[in-house]
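One chain follows as structure tokens, the form predicted alone.
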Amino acid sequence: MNENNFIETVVAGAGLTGLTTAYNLKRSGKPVLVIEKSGRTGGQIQTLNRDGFVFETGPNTGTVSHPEVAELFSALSPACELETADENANNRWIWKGNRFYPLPSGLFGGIATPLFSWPDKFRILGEPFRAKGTNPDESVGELASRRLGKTFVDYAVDPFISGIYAGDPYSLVTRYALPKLYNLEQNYGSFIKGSIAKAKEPKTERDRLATKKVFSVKGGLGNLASALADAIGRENIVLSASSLKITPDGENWKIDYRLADGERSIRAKNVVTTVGSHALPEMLPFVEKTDMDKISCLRYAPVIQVVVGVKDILGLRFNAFGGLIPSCEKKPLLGVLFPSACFAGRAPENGMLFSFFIGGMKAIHLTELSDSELTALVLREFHDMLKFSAGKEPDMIHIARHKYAIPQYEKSTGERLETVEKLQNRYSGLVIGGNLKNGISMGDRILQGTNIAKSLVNQ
């Protein structure tokens, strides 16, 4: 095999993690090749433009949660422009009974809201004085119930977890799923005391880049994937590559895959996987089954997004980020977002864009509905929840299905992380990344990709 078949680093997967990794390697002058199974870059990120509506079929927004997010957009400018949400994004709604209520953001709002019971309102006042937990695998639901009460779990934590993980708060382990929340209690003894102490901590200029603001990209998130791919160089990205297999080859790695015109084989010093854990058994056949089972057992929540466009909302008002539906309300939805209320140019002037989310870990059966059944379901809620008149129909409907939408950081997470670390230590040049660890948000993916690239540059 000649030297033309050797590349320093191969990245498996052209989602946000893989693209960010490859971008930072290329920017550091390191040769890199990205290999992607599908026919496009971006992974679950995809922006469509139809009938005057610009909408996402995967993630709708991110948060500027790490300085690396702001730094990436700064480096990509002007090819890709960060767009932060307007003030409507500060308003979050929760469904109870037959209407949406604002999610309270302060102490007075928490006392006045009809979402929580009076005993739990008083329980919230006593939160700073409760002992911290001792179970490292305590679930989010157990932790919140212990410190704040059941109605707080039902009408704040449960919908919050639905909106982020499409999961069950009593299955997700806090120290993995919400590590910042876990650390507030462990380090400060209380959510409230910890939040106050964190707010007083001095911040560097770089720290302040993490504004926590909700963001998208001008023209849609697809422009971020496109800008990254252009910066990497399209010639350094292989699309529509099937049967990808990575195996040790002496001190290097052998990568085999298939394109439409035949088999390909290359060698690399480093290989970075950024795919879902369910794809790893086929991709890494050299890993013993007992180890691989500890990684690939990760469960993913299936989610369907139904995007609805209305060209004239007839005076109705949706001045919010969106509304979430607690599972105790027995609605067939996880929630609905209002993208055009937060970002410009997403709908015609008098129109509105809505993204309905269905499924998740508590309602997997709904993801098996046909397109016509999903449309009928959404139309019922379009009229019932959003209060459109019976004769009003949407001008555009698009259905996007995601079988492996969101990983669930449950009790198996600790063993999975230990196994990943063991394999990386055993096999020089192997990096197992992706959303099976280090968080699920867009900010987390950018941070992980940046850190992976740094580790390879500095090795």
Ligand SMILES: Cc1cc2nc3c(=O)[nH]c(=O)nc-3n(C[C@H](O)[C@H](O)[C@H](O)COP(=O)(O)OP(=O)(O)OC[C@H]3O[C@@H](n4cnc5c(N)ncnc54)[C@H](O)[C@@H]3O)c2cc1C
Contents of the next structure:
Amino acid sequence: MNENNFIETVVAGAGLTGLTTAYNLKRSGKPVLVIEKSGRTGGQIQTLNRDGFVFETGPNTGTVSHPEVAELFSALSPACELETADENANNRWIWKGNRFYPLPSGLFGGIATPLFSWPDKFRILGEPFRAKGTNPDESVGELASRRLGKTFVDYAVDPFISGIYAGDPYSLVTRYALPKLYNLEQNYGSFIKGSIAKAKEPKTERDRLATKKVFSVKGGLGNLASALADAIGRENIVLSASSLKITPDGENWKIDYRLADGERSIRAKNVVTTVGSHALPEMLPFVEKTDMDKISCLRYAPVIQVVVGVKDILGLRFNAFGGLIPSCEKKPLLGVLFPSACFAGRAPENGMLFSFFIGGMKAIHLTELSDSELTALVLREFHDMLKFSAGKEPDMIHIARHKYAIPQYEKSTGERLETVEKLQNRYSGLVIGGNLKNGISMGDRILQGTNIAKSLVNQ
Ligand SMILES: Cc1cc2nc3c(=O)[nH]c(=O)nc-3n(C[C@H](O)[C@H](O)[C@H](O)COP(=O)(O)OP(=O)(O)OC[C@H]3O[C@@H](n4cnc5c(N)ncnc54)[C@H](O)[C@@H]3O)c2cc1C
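In place of the form predicted alone, output the structure of the form predicted in complex with this ligand.
Now the full complex is given, and it begins with the chain already shown.
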């Protein structure tokens, strides 16, 4: 910041989007100040270390879905080392009746699995010949049941949507929530034909950096946030800043916020918001209510992650990424991950970590349970679902609550995106980023932050 309290760019929010944006600006020699409400960097990303367990309270793993993800890790090495999951991560389980079954991959597994009905197994064979949809706002559930059949929606799509969005497949609009799937049908007429054709398309060396690899970071994802913050420079990040307000100020922007010892005010040429849409009405008070309502009406699924550590699993085997629970099975869980089965150094030698996910759009009421009610619920499933013997107790339990966990890209998305675009065009130097658009995963957040920085460097 110069002596006139002016800085080229202010970034609101020090989650993965804000940190990636600021990191890329800094690398291009552009001055930046990150202003964050909480007392730490990382936003939803947080790794804790307790009683010999290293665990995540937010996201557990990402996928190297864009070249920008691989490039970010290359640039940050050796301060932060990408860790790819071992082969257990290829095994995904689905609950049916009273046990988990492997999610089939390949033709033989698909035919043999008891997860789908015989009529739907035959139906899948006809998928390439089915007409493509004409409703651009078709939900994921409608699209999948039209092409693949109801049991496929119940035992594959519904748990997949629980695992990613903690959402309802019949509310999420495919072209916003799963654009790659939507485009397969629109461009190739079928998921199967489209996947085969895409696999044959020529790829540049850079394209090949994007893979399906599941990643974490050595020592946990928190080390990614720390490495980014260190590279940005801690002196360029303001923590514990409350009441952040951004208002137009001639050709620039005025940014006001409060620290423990008093009010602060600075000016900037560019402002980038990376906070959830629910935080924008207070942050951008100059935006007319009719416009802001179209952005802030975005619904977020609340989710609770209960992490359970067991120092000795007494020979039980959990050689998988985790298990998902179809909502038709009426269990009080979205699913459970086995992080220490996929990454070394997360649990003591004979022990394991289990991350139970509770709530989501279909079970919001469960996120209102008290800590002791949640503990009792998880202990029941620890014995019933994971089959630990009656006398066995976990050695560590940690409860992490996320009121605004995952944005739901529903029908309102089109109007939201148009309004964001309109405001950005009207107010020069304003960028409204964050997970209200461009995808919900860590890979999407890295891509968006990289692109925002690029657009500001090239302006
Ligand atoms: C429980 C859970 C599990 C997840 N699992 C996965 C997963 O397995 N894989 C995956 O890829 N993704 C997962 N995600 C999603 C992933 O965590 C997010 O995509 C990503 O971390 C979001 O980063 P962000 O910077 O956009 O938002 P955030 O991390 O929410 O960062 C926004 C920041 O803005 C700050 N802020 C808010 N209001 C203000 C204000 N008024 N002034 C200043 N600062 C403010 C917040 O404190 C926060 O630090 C999961 C998310 C949750 C909650």
